[in-house]
Structure formats: C-alpha cells, structure tokens
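Below, in structure tokens: the form predicted alone, a single chain.
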Amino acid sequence: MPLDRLDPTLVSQVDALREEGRAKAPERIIEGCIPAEGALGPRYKMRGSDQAFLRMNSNSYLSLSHHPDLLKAADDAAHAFGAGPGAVRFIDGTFAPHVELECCISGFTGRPAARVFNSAYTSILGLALALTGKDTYWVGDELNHNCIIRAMRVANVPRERRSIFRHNDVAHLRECLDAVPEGIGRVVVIFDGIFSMRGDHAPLQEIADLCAGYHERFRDGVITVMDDSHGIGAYGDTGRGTEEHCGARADVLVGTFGKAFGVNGGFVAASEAVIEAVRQMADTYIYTNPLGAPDAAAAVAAVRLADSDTGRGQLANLRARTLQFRAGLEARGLESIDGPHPVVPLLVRDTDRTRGLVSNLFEQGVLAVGLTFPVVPRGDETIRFQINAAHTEADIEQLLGSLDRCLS
C-alpha cells in the first residue's frame, strides 16, 4: 500500500493537534432551513438533532441567500449557461454574468475597474503575485487574516522585505515605514478592514494619512491594500463597509460576495492598470476556474439589492439587532470589544470554559463558534457571535436568555 507509512505519521500529527487543543471539531451538518415565522427568524435543522437551531455563526450578514431575486438570477443563469464554467477565463470561461458582476462591484465600491475571483482568499493571493517585484516591501497588521499571511509566502516575499506592525497601532506602522531599507521601489501596506475574530476595524483614515506622507520616498509610492471581506455590505450608512464608516479609502480594495452578499466569490477593485496587471499576473486567476455563471448572476442580484431600499432596510435591522445584543452584554457585565460591526465577540479568556459555553449553547439550540489558540492569541479565547439581518428582536432575547442560563 503506497500510504501505509504516511498514514500513521499523519494520524500522529493530528493526535498531537488534539493534545494541544488545536484540532478542529468534526463538522456539523445543516440539513435544512426553517423559514422565519411569527416573531422568530429562520431556524436550522442539524443532522443528528431534533432541535431547531438559532444560527449565530453565519457570515451572511444581510441574509440575502434565500432572497427570491438571487434564486431566480442563479436559476436563469444556470439554464442559460450551465452549472459550471467549463474552462478558465482565458480559455472561453468568461460569461456575460462575470463581466456584469465586475461592472457592478466596481460601481458599488467606486473604483474604475474590478476583477472577480472564485474566493476572496484567492483574490488576495493573486493580488500579491501581481504587486510583488524584486524591490517591493510589504508591511502588515499583526492580526491580518491567514490569507494575507499566506499571500506574502506565495509571492516569495523574503523576511528582509516585510515587516509587521502592532494591531491598529499607527505609531508603530510609522516606525516600520521609517525602517524600510534603501533600494525599495514600492511599499505595500496591507490590512483587514474588519478583523473577523474581534469585530474591530482598521483606523483607515489615520493609515491613509500616514502613508501619504511617505509616498514620494519610493518610485511607485506607498500603496494601501485593505481586505474588507467582513465589512463590505455589512456596515456603513449604505453598506460600503470600512471605507464608508471611516470616511477614507484604500488604494486597492479586496472583498467577497460570500459574506454580506450571501453568495460566493471574491474580488479586487482598483485602477484599470492594477486590474489589468492582476488579470495578466495573478496565478490564482489565470490557472483556476472562475465562479460558475449562476453564482456570478446571483452576486449581481445581491449587490443590486444591497444598493436598494430593500438592502438598506436589511442593514437598518442588522444595525438595530447588533446594538440590542451589545447592550445586552453590557447590561450583564460581560466583556466584549467595542465596534459598529455585527461581529460581536464575548471574551471568555479561557480555552476550556469557551468550549464548555459553546457546548451548552448548542444544547439550548444556539449555534456559535468558540475561538481558541492558535486562531486567537492565548488569553483572548472568545465566543464569536455574528448578527444577521434576518435575526429578530425575539431571537436576540432568546440568545441573551441562553447566555444567562449558561453563565449562571
């Protein structure tokens, strides 16, 4: 057997993860969705349980995935173009919905151009490949998402051409920029818009102002790149995310259709020159299939809904339910991290207690996720609650009641 020696080694490695408390639990399987009824929002059926669950761990912030406009758009595109693309985009895998989606998201984000990928993760990887040259220097926030960390490795950025600044610490970012060595022609400052484990946001205005002061020092300037996958669509007065909330802009914006928009896929939005460079040099765009036309068409419908009275109504309820939950935590003296975003962390600061609370919530019909090391630093163990627009006032009261029982 060719795997007879490898398998035992891998089993030992996974066992070591379990002993360290770092192994992932088995995936729970959702088998159905129960539509909203009366005062309650949707509930979910899980394999192996007769309960109906309140889902507090979904990225679908605007609750659009079941909207009839999205379902119709996907169905129409599937019948017109088929379920899958059949080729990469350079080999006649580009369909009309891909182009329409790129026009739609560039308009929504206020950029001249955009390029769609099959995920935000591959968007960041591809962008890094396109922006990295022999004299490029990268500076990133210490709590950046795994995709940004991986992107620098995929782009072969050596240690001497990258640095890390303390989380949201603009003074430390200044020190990093001061320390950029001679001979660098391009500096990329990259950070998350919303830090998904915490629900806090980058100080975008301060970062942009600081970077502008260093722009003339380098041949290609200092380029700010923000991955606002959790922010775009989910907050800001009209759902434009961290840029709208902060009143500032990044030079290059990366985002996803797989969270607030409720579909799938990712994008890079920037100048026409940057987007053409991405099209020509991003391996994760060139060598892998794009979204299927049904996903792209559904994403078009989602962006249009988000930019309509319907979307703004969803956003208003999302904001109200987020404030309701945050007020409930504060009234109970529970520790969280302030912010306007619907990611609301409950800081537990203990691994075993975090896991116990998540298990107790599950027994009471609440789906939530516990975050422990290495996903978060030791001492920052957290239960992350994610408010969605389909949640009702009664849902949040149920959640707070469940927490009361778990913590009593």
Ligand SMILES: Cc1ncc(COP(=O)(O)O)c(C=O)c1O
Second form
Amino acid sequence: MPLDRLDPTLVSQVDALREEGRAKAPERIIEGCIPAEGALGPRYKMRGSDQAFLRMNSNSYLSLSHHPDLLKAADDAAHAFGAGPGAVRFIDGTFAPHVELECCISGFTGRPAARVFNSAYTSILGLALALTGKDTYWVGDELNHNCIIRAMRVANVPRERRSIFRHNDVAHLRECLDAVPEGIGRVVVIFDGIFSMRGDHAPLQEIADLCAGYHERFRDGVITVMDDSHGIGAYGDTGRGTEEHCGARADVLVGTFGKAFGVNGGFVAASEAVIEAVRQMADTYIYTNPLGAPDAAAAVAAVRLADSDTGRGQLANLRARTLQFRAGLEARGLESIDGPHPVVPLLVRDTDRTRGLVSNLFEQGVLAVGLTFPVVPRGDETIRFQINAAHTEADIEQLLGSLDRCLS
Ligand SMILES: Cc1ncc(COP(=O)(O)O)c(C=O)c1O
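How about the form predicted in complex with this ligand, since we already have the form predicted alone?
Complete assembly follows, chain above in first position.
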C-alpha cells in the first residue's frame, strides 16, 4: 500500500488547518436552476434541501450563461469540432473559435493582439513566465489575487527582485519604485483592477502617471499589468472594466471569460510583441490543452452580446440593483465599502459572527459567501454579496428582508 505512510501525514496537516479555522467547508452541490418567473429572478436547487435559493455569490455579473446565443454557439461548436480540443494549441489544438475569440477580445479591449488561456489564473502564470528575465523587478499591491502571488513563485522571482505596496497606496508605490536596486532592466507593476474581496478598484490613472515618470530609468521601462477579471464586462459605461471607469489604461490587460461573460477561460491583451512572447514562453499556454471549442465559441457570443444593446440593458439593471442593495445597507446603518461595483461587501469584522450570519442566510434561502482570515486580513471579516443582472427588485428586497431577520 504505497500511500499508507503518506496518508496519515496529510490527514494531520488537514486537521491542523481545521484547528486553525483555515480549512475549506465541504462543497455544496447545485442540482438545478429554476428560470426567472414573474417578479423573481432565477433560483437554485441545492442537494439536500427543498428550498429554492437566491444566489448572491456568483461572478456571472451579466447573467449571460443561460442566454440562448451562448448555448447555441457552444452547441454548434461542439457539433462542428467536438467537446474537447484533443491537443495543445501548437499541436493542431487551435480551432477557428479560439482565433475568433482572440480577435474579438483584442477588439473589445482596444489592443492590437490577445491570447486566450484556459483561465485567468493560468493567463497570469503564463504572462509572469514570459515577462520575467534575470533583471526583471516586480512590484504588486498587497491585496493582489492569489494567482499573481503564485505567479511570482512559479516564475522564480527572488525576494530581492520584488516588493509589495500597501493596498491602492500610490505614495507607497512611489517608494517601492524609488527603491528598485541598480542593475534592473525591466520593472513590472502588477495589480488587480477590481479587488474581488472588496469591490474597490485600483487608482489606474495615478498608477499609470507615476510609472510613466520612472519609465526612462530602466532599459525596458516600467510596465503596468492589470488583472481586471472582476471588472471586464461588468464595470464602466460599456463594460470595458476598470480602464473605462478610470479613463486610463494599463500596458497589459488580463481578464477572464468566467465571470461577467458567464463562460470560462482567460486572456492576455497587449501589443503584438508581448502576445507573441507569451505564445512562445508561457508554459501554461504551451503545455496544457486550451479551452474547448464550445467554450471559446460561447465566449465569442458573450463578448458580442456584452457589446450590444442587450449587454447595455444587463449592465443598466446590474447598476440599478447594486444601487438598490447599497442603499438598503446604508439605510440600516450597515458598514460596506463604497463604490459602484456589483461586489458589495458587508463588513462584519468578526469570524464567528460572519460564519453565523452566512449560515442563517442559507437557512433563509440565500447563498452568500463569508470571507475570513486568511482570505481577508483579520478584522476585515466580510460577507460578500454579488449582484447579477438577472436579480430583480423583488430579489433584492427579499435579500434585505433576510438580512433584517438574521441581524435582529
Ligand atoms: C483578480 C482575479 N484574477 C483571476 C481570477 C481567476 O479567474 P479564473 O477563474 O478565470 O482563473 C480571479 C477569480 O477569482 C480573480 O479575482
């Protein structure tokens, strides 16, 4: 029994996580979706429960994943190309929908070129591998998503060639840039666009202006990379994300098709040269299967829809429902973090209370996520509510009513 010695060690490691309160709870299983009816938006059936749940923990901001255009595109592509790609991109695993998607997202983001990965996570890992040379220095926001932190490790960036600035603190970023040691030829400043635990966004204009001032100091300049996975599709007047909201641009943009667009997959959008370097050097592009053609085709349909009157209509409802919920929290004197993004945190600031409230909400038929240490810093324990375009006025009223009962 070759695992007989390893298994007990792993069991005690997981037990230790449980004792520290850091272990993940068992996963709930969604067994069915009930379409919107009358004044109510969609509901979900969960294994082991007879209730119909209101889902406030989905990243599917534009509520497109059941849209007939996406389903038809996926279905047609599955019939034309099969369910899976059969090989990596370089070994004839590139299908017409991949190329169409790259064209579509480079147009949507206003970049000369783009490459599609099987997730935003693998996009960032691949990009870091492609951009890291022996004299590259990385500077990141302290609240960056795990994929960026992991990317630094995967790309073997040593401690002396990276630094971290306090969340959204441009003055501290300036200090970090001032402290870049001699001999560095390329500096990459990397940050989330929307910070998914808080719903706030990077001060993109200020970051871009600051970095421009340091550009001449380094052989390859200072490059800004923004992962706008929660912004793209969901934020800004036409869903172009944090760039549109701020009226500024990052040099390299990373995003996902798995949130606002309701499908799956990630992308890097930038200059032709950066994208070709990514294609040649990003292991997570080269050595792993791409998205299946059905996902890629559905993502094309989603980006097109997002950029149409339908998408603008979804965005308008998303905004209206977000405002309604935020106003409800404010009227009840509950603490949140300001901003128009559909991630709306309710700051509870206590681990046990956060867990208790999330489980009370579940009993009332509401799915929400509690964020506790180490996902958020201690003291910032939060319930994260995510508004989706399919939520109705009555859904938000129901949610606020449930919160009232939980808090009374
Ligand atoms: C900033 C950021 N980047 C990347 C991801 C991962 O996206 P994907 O599921 O496409 O890998 C997330 C998702 O939570 C995220 O918040």
